[in-house]
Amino acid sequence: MEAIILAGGFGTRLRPLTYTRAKSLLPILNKPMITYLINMLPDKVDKVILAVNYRKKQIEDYFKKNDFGMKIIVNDEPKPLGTGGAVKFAERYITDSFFVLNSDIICSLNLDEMIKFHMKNNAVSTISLWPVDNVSEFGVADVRDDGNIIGFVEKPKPEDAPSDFINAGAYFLEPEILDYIETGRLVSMEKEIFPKIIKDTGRFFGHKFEGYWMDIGRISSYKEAHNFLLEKQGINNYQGDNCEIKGSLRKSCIGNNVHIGKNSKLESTIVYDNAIIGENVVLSGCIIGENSKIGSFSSIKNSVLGDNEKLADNSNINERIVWTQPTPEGYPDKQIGNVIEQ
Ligand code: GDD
Ligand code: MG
């Protein structure tokens, strides 16, 4: 069985972290977020198609170095084709019913249960559903009690939302849905294809599940995911290899080869590999990029430092994104794709 993981897109809401790496490789407790999805796949999935474009090489390199015991195909789109276009572009690898997963979710969804639900309903398309309060940031389903979805609207205004159940970003689909997607152009699965399938077939279903679900689409949710997983695992901090930590940590996650000077205090902070943090530094609610350096006696709160950034001694920073390097070529200056209408 095949699974397509949608791992393209620039991840603009996660700037500056995504200036230097693919969104799906952003570490969560020091492991690329895409590995959480791969580990969630049922045993019957033996082929994973990674739908990629931006930072394709990084993704390819990661999977060359790390074996997950299944065939992994990196399917490079010549240009971003959107969530639907990327699925169509993987058509040649699809042999039967298949999964499609957004690469930026972490959840307790059981995909075997989802297949059972799909079969029981004789569905052509089953999507996972999760209840939220802030529906406007997501795709929202008009779902009946028996799970039949009779309407779908992507990022509606709150007053137009048909329910509190949002698309949790995991689909189980029959191959015939590929016929709904035009080849070679930017197509949104959520905006264009889902409404068409609902209208044409009436066999579009929503699978609700219990446990937890997180979308790691923005800096705030990226930080929340760390907090949640630390708590879930019942640990206070997470630490990589070869670190030298002379200060103190609270609810923080530290990568490999990180140095933290004496009397420094880190709270709810994520530090990437090879970062050097001086003495008497206070970091709270921060993300500190790879190879970055923070001078002694600095105080940084609720801020994100991109990779390779350096801050002098006595820096005082609050609620800022620190990026002093050129924006990578081709990186958009605004979000593209399924944007929230203002
Ligand atoms: N290959 C490829 N090509 N992948 C893409 C492209 C593209 O052009 N554009 C986006 N993706 C990938 C993203 O990397 C992500 O894994 C997934 O497709 C969804 O795109 P996002 O940009 O993250 O969409 P979103 O978070 O605003 O909304 C989506 O996810 C929500 C749940 O997290 C939608 O599917 C919503 O309906 C859903 O509720
Ligand atoms: Mg997303």
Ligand code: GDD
Second form
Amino acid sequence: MEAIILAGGFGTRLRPLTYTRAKSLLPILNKPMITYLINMLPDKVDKVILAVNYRKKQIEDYFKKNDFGMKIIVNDEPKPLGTGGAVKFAERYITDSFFVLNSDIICSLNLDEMIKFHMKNNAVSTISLWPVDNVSEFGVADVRDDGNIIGFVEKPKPEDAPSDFINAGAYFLEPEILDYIETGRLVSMEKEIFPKIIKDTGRFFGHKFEGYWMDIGRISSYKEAHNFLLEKQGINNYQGDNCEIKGSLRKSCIGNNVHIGKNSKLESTIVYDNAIIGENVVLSGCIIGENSKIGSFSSIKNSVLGDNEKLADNSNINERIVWTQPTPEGYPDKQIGNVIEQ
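So the form predicted together with the ligand is up there; where is the form predicted alone?
Only a single chain is listed, so you will not see partners or other molecules.
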């Protein structure tokens, strides 16, 4: 069985972290985001197709160095193709029913249970569904008690919402779905293809699950994912190898080869590999990029430093993104073809 993982986005809402790395390789507790998804795949999935565009070589290099016990194909899209276009571009690798998964979702979804639900209902398409409090921010599923979805309502008023369930970014599909997708252009599975399947087949289902669901699409949700997983694992901090920590940590994640000077205090902060933090530094709610350096007696709050950035002694920064280097060539200034459009 195959799984297509959509990993082609630029991750513009996570810049400057994504100026230097693929969004799917952003570390969460020092492990690339995409590995959480791969590790939750059912045993019957023996082939993973990674739909990529931005920083393809970086992704290829990672999977050459790391074995996950299955065949992994990096499928280089010539241009951003959206969810539907990316699936169609991987058509030659599909042999039977298959998963389509968004690479920046961390959740408790049981994919084996999703397959069973799909088979029980003789579905053509099954999508994961997650309940939300504020339905007016999303496309909401009009779902019957048996899980049959008869449509979606875009950003309804609470009193007009057919349910509180939204598309949670995991799909289990039959190969006939591929016939609905036009080749070679950007296609939204959610806006263009799903409505046709609902109309033509009536066999479009939603699988509800419980536990947790996080869309790591913004700096705020990226930090929240760290906090959630630290709490879930019952640990106060997460620390990589070969670190020299002379200060104190609270609810923070530290990468490999990190130096933190005397009397420095870090709270709810993520530090990437090879960073150097001087003495008497206060970091709160920050993300510090790889190979970055922060001078002594600095105070940084709710800010993000990109890779290779340097701050002088006595720096005082609050709620800023620090990036002093050129923006990578071809990097867009806004999102291109959302991977999930709820």
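Numbering follows the first chain given and starts at 1. The term rigid core refers to the most C-alpha atoms you can superpose between the two forms while keeping them within 1.5 Å. Everything quoted here is computed from the prediction, not taken from an experiment.
Core-superposed comparison between the two forms: CA of H259 displaced by less than 2 Å.
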